[in-house]
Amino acid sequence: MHYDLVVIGGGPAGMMAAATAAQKGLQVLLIEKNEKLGKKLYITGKGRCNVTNYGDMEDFFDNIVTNKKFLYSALYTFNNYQLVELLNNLGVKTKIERGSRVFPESDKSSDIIKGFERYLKKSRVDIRYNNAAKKILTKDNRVTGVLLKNNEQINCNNVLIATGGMSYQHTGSTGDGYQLAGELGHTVIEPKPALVPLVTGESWVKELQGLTLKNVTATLTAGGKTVASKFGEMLFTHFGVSGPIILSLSSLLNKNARSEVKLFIDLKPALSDEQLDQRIQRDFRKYINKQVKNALNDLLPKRLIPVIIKLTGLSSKVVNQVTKKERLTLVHTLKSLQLTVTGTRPLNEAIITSGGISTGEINPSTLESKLVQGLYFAGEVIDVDALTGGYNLQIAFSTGYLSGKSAAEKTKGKLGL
């Protein structure tokens, strides 16, 4: 059978690209190299799926990190509360959460998943499961088929590449998209882990492992320059640090020097030193007779007291015997906690992956390729990458419409229909 579309890859964007071409009328096949569809989005969100934000576009655009002019066409052509609205069309209800983001009511990303399900047979499109591209077929740079593993040849006009990135490969993020690109002339930018944990050269770190602290600031510096500064929750590790704060701070990491990269923490951000100082002082009038250790269980969490001891030389010290520049130090510490960033967990462990197809051998306009006519790409898989949140999502819905909006117009203007 020949196909006016061949869509590679069934996660969000491949779904959405399908189903939307099909709308507008295109003969399209989904293929699919796992058994099932959505095999990465069931898993995001710890299972819950943060499928978007509510926030508008100037909030979307200042939670970009790559290429955010690349993808105004996207975003525009295909917002947030369309996707809300199509998921509710789907059957899909959502619900807002804090920092505005949008989630399935039930938190079962399977939701999502069938509501798409639904949408793609009701778009008629057809899905082979368990099947993989091996190459796609060209003539005089023009899309002409594509060649799968078993070397099956399947005739089509266009081909959209939505594979993903290399994040949690055992989904099937392999990087399949960045070889049948690059086969074709297309410039990979290279991949690399964005929303992952930071591992630190402090032993100490280890002794905290598993604790959460929450509503504190974490700020990040590259060769002795601020990069970015993030409020909120984080949490400690056998290698490092974690958590939305420091998920987020890596993916800027990614755009800075790699050289003397330093984590300092703000354990009590709402107060000056000033005011922290003055609250430590209550808390040793307090317990003016006790050692210092036994006088900071109102300030810290109980297991964060020994580090914070054995750091500020006050381990053998009564609250009675510490001097103002001991304590000065105490608070210098609490407000500016130093970890050495010596990296990152591997990319296989990211949520998502920065770097991928180059933008600029792609028209932001049609996500068409300029190297390739009837080749597209949508989602992950294009050097496009955001903060957490439900933007990267959002970014994969919104490729997905455009690319499969644009193969349709394309095809059907070339059939004069």
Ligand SMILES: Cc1cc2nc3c(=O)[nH]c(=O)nc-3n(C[C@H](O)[C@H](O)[C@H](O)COP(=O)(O)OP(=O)(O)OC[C@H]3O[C@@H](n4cnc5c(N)ncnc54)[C@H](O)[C@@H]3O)c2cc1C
Given for the second form:
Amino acid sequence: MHYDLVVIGGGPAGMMAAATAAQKGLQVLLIEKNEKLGKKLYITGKGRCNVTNYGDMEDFFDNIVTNKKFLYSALYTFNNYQLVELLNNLGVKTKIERGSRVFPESDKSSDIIKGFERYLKKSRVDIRYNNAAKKILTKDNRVTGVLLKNNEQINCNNVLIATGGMSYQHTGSTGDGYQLAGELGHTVIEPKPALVPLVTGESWVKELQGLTLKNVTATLTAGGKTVASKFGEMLFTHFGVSGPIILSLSSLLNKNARSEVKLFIDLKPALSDEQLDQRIQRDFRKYINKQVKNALNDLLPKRLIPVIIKLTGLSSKVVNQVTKKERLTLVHTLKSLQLTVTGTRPLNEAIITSGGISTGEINPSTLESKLVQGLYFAGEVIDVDALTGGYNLQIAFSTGYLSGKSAAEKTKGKLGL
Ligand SMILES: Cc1cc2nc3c(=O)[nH]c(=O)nc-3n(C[C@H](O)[C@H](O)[C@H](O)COP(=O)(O)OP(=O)(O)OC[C@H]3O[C@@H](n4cnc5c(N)ncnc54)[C@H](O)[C@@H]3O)c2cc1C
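Taking the form predicted on its own as the starting point, write out the structure of the form predicted in complex with the named molecule.
Following is the full complex, with the preceding chain placed first.
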């Protein structure tokens, strides 16, 4: 059997690319090495799938961390509003939540996958499960076919790599695309973890394992310079810190020197130093004869108090013994709780892979390789990544659409159709 296009990888990017190309008249085969489609998509958004973001394009580009200009064409050709419309047409109702995050109305990621399965069927895309692409075959720098793991050869004019990144490898994203494209001369920018929990040096974080802090501001510094600040929710773990604002900051860390990385947590961002001091003085007057550890219950989560008083040297003090200097140290600690970042959790635990196929070797208007004719890329396999909020899935769908459309238009153009 000869195909116009073979799409490697049945994640969001590959499903979208395959259906788009088939809708435009190509004979398409989708190869997925798992027994089913969209295994990573299934676990997105804690099983609810934050499928895109309903913000405007400016907001979108503000949330793309790596190679935003490269994505202009893809995002303008198929944007977030078009994705929502497509989902609705596929029978998947959506809803918008805080921060313009879009979810399926059912809160089930499986509904998104089912919607795409219907789309692929309707578009007459052939699907091959349980078999991985092993090699892309070329002649004179032109795609001629794909060799599967079982050594079966499939002849085709175009191949689209949509194999994803390298994290949560049990879902099938094991970095195969880097090897497939690397063998054809493509440069692979070192894959690194992004949107990943941070490991810290301080041993006291273990005592706080499982504690979530809401409405705090975390500021990341590298080499003494501020990288970024984020307001929201974070979480202490047995190795360091995690949670939405920490994951976002971790992505920005990749662009900065890894030396001397620190995290400063403002536990009371709504109060200035002076206001917090006045607040503590009020509490101290109320609990004047109590131990300090029993005087902070109105201000801090219970589990945080022993850590804070240890860090400020107030463990054994009674409130009426606390000097002004000690009180100001307490204020400073609450406004700027310091953590030393010693690294990130491994790539396999990252929400997204930063790095991948170099964008310099891909035409941004078509997503075709500049090195091999008939070779296309879509999704996380490319060196692009964004923050949380639905942006990464939209990138997968937008690049999937543009690459599928380009492959179809080029093929049809060549055939004079
Ligand atoms: C826990 C978690 C939660 C997330 N939540 C969100 C969220 O709510 N919103 C959001 O925007 N993003 C989220 N993301 C990120 C999002 O899932 C990815 O950006 C997106 O899935 C990338 O799509 P993709 O199609 O490029 O790759 P993938 O989804 O990784 O799909 C690649 C597919 O290719 C297949 N494959 C790989 N190699 C081969 C081969 N050699 N032959 C055949 N098939 C192959 C794999 O089996 C896989 O099915 C989350 C990620 C994780 C890990």
